[in-house]
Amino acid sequence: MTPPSKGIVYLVGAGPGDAGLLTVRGRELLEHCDVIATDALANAAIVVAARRANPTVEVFEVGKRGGSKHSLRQEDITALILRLGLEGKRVVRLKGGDPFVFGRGSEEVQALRAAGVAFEIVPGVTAGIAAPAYAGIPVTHRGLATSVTFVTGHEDPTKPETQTDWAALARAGGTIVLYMGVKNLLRISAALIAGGMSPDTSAAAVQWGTHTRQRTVTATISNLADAAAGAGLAAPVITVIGNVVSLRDEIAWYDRRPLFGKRIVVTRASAQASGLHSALEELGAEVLELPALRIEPLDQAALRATLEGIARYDWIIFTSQNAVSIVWEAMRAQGLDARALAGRRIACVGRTTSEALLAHGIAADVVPARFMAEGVLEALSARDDVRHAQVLYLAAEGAREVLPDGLRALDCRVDVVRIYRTEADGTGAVALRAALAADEVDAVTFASASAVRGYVDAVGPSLARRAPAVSIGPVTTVAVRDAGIALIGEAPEATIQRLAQAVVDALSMTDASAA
């Protein structure tokens, strides 16, 4: 017998889409293992966060969609995986759905096993189950469904030497989940009906289900087909027959919520992108992200200086959260922590600057109710412990003046300290050239007016002005108008959540206005 190695493979279940549906014990393993071997239909999110954790893993893509030039065959993936292990490897095979169901992992597994490479089975959610909950149909329904059946739809029902007992299925009264079926669903349709299923049972066809850009078709089994064709639905597709598929009015939640169908596109630097992103998503929108811009620190032998005195000051002002992590990792790297800021006094231009300064125990002492330079001047302005103040202000390279300068005229004295600079980062930008090309960009949003130049130079003014945009506030949106892009909406408060609820209220008055 061929003895153990050392290494291991872990069968690790993708889920059918929607990156959050990964398990807690697969994101562990992709955190800390040596080689990931990802099928298509796994979420491409999924391996750019294990990077993100991992930086050194290794990624072979397999493919394994139906159809591809690019999947290989099973039997090299199966050598892959085995070599990896044979070599000690920590591998994952990352899997589509479940690795047991339509997934083909028993038989990796059964090489695994003769090999002596060890292994562990990782289950995820499969599509069978995930894609009609998405649809709001659920698999089983007191009084309408007891049970509930997988099957291959890979099969051609009509050839003698099917595995499938398509009459007994039609008579078994319960809930019927197809994988793979498109192709042959006017053909599964025929032999259902003539094993004795009703023509006017409920069915629906769910493509691309529990990503953004799932869509649902609703018949009956008679003319499911015909529906789902003219609706243009190709693999990946999921196919439900039987009574559930009637809640389907009552139960939808996910294609109802307010951004779904919508694609955006989040232009904030790259360190910053996720929250917004997460925000839309949430909303049901397909994101776009091109992180047009990129913080750069600066040289921070200034920034330094400016620590070692800085109980001369009596307030500081941080213009954003890059500047709050710049500083603290500036402090920290001088032995510093919340204490040097003692008896100082803290503005912030705006919410989420505070709440990135709270994180570090720092509490500002004004947060104005605009959040721009302009709020923040008129907040200091109304105080009796500004005017003669020593002042110093830590902003961007390029930053406006207006704070400065306004201080100065309060007779208070201002040291600038320029800390960082933005500057274009064109990640992205190909794809969403092509898609702005296509009119397939329904809104852009803009959380600077750095982020509008950045956008503009990453795409080109022409393609620029094909979407409209939504702007977090004021001072963005004059950049957005210059740039001449179409304003659709501006956040009445500069945070992230106001700023996404904006794109809903933008959106909903344009699709309003349309119908």
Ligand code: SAH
The other form holds:
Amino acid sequence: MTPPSKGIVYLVGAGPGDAGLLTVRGRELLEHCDVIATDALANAAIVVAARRANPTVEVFEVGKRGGSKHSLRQEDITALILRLGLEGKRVVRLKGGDPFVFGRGSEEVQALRAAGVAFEIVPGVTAGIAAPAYAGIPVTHRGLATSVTFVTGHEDPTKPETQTDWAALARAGGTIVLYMGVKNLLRISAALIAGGMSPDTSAAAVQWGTHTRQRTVTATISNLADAAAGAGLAAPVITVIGNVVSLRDEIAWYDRRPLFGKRIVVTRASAQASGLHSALEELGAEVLELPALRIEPLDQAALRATLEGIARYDWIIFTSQNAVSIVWEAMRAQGLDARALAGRRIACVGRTTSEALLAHGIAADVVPARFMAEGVLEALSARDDVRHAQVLYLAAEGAREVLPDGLRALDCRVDVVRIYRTEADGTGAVALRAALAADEVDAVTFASASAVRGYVDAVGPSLARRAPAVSIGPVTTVAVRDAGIALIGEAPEATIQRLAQAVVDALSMTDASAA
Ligand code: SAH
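Now that you have shown the form predicted on its own, what about the form predicted in complex with this ligand?
Every component of the complex follows; first up is the chain already shown.
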């Protein structure tokens, strides 16, 4: 037997928000640890990626978020990581920004040290430097600021117990970077001005810095509190005070990207989609991914009975590759194989479906040029062996009736057997539906006709029509139009880069026409 491994707690800085600002060491530990205990401020995408690489990892969300009901107290968080460390686990305690900058990381380490639990510190990119940088504000600049002070704005400066000498900061003349300070901004500005700072000193408040929803308000120190409140800025906000703020006009870059502030949906979880995801992000967009669909087979008894009588059908129609795999599994469970379908004619709704069938040794007789129910109907009506036929239609729950109705109009006898249901996976689907319902999606990208169908399945036909589409080419465009979705752009060539550029073109045109 191997002895239990010794526990260790890694205090890892997650960086300020942008998931790309996690350190290499931090990612390595996330991918190999047993447990992650994460803060509310650490970007959730970092944990999602860690889970993908490290599927057995256990995750505790221990965020303390402005007194929310579910948040743990600091003592409870410390107790949790101590317990896990003592149990021999390798624990990543993931903290927003840098663990030792206003993060209480050092208190957690003191407790680990006292209990004899091993630890390691992985510094992170702190919000106080990164949020200004993404707003185009360097915290030092030759000739403008020779020092920078990180200060917490958590303490009310009018209270006698305040530990910060605001007058001394006002006199120091360097850049002041304020964490946790939005609520006290008015009182802090007043204390700085009372301490001798010029009321005309430039200042900026950066909310959600380095996130795609970053917002920046600039003003002078005397009116920043009003301007920030007027713009509705609330935590998390970094406030920068000092002459360096004037450089923003010249240096701003992140919020000048062509898709900054836009929300774009990517509809396919595949290697191709991840290329599109990063291309759109580099253009500044916030990307929502269509969550993976879960396939739930329905009542197998009906399918079993159908398979027993399969010989009476002239035609079998498969609506998707899921239908193919469910039917194949059911056949195998009954000791059947491709020979059971000998003599039946077979139609598929699309090419992926026919390829799935071919993998089982069955070549479809009909694969329509238009990959949808109407296309199959067209192709079948053009044949002379369909009228009066016995047809088996294998479909998903909620599939449209276009095809069975159309076939009945051709005097066919159609048995519709619903063999599975698709369910969009939990939280991602909820977030996407909410964004669509609130009209917060600027465009949905489609890189294939099947992606259009997957999207309509996942969010439902009426929500699907709430946001306009950009398509990768003519075939996909037809599917978009058939789904009743407005089209605002089509890539001139079917590549991911051209698709991303088509999004930029389409949205800058809609902006121009709105202005
Ligand atoms: N350890 C963290 C700071 C934790 S204190 C770090 O090094 O960044 C929490 C405060 O950090 C927030 O109230 C806010 O002032 C600031 N903050 C953290 N992330 C931020 C972000 N993305 N944008 C703006 N401020 C942020």
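Numbering follows the first chain given and starts at 1. For the two forms, the rigid core is made up of the largest set of C-alpha atoms that agree within 1.5 Å on superposition. Computed from a predicted structure; not experimentally measured.
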item	value
Displaced residue check between these two forms: residue 416, CA, 2 Å or over, core reference	yes
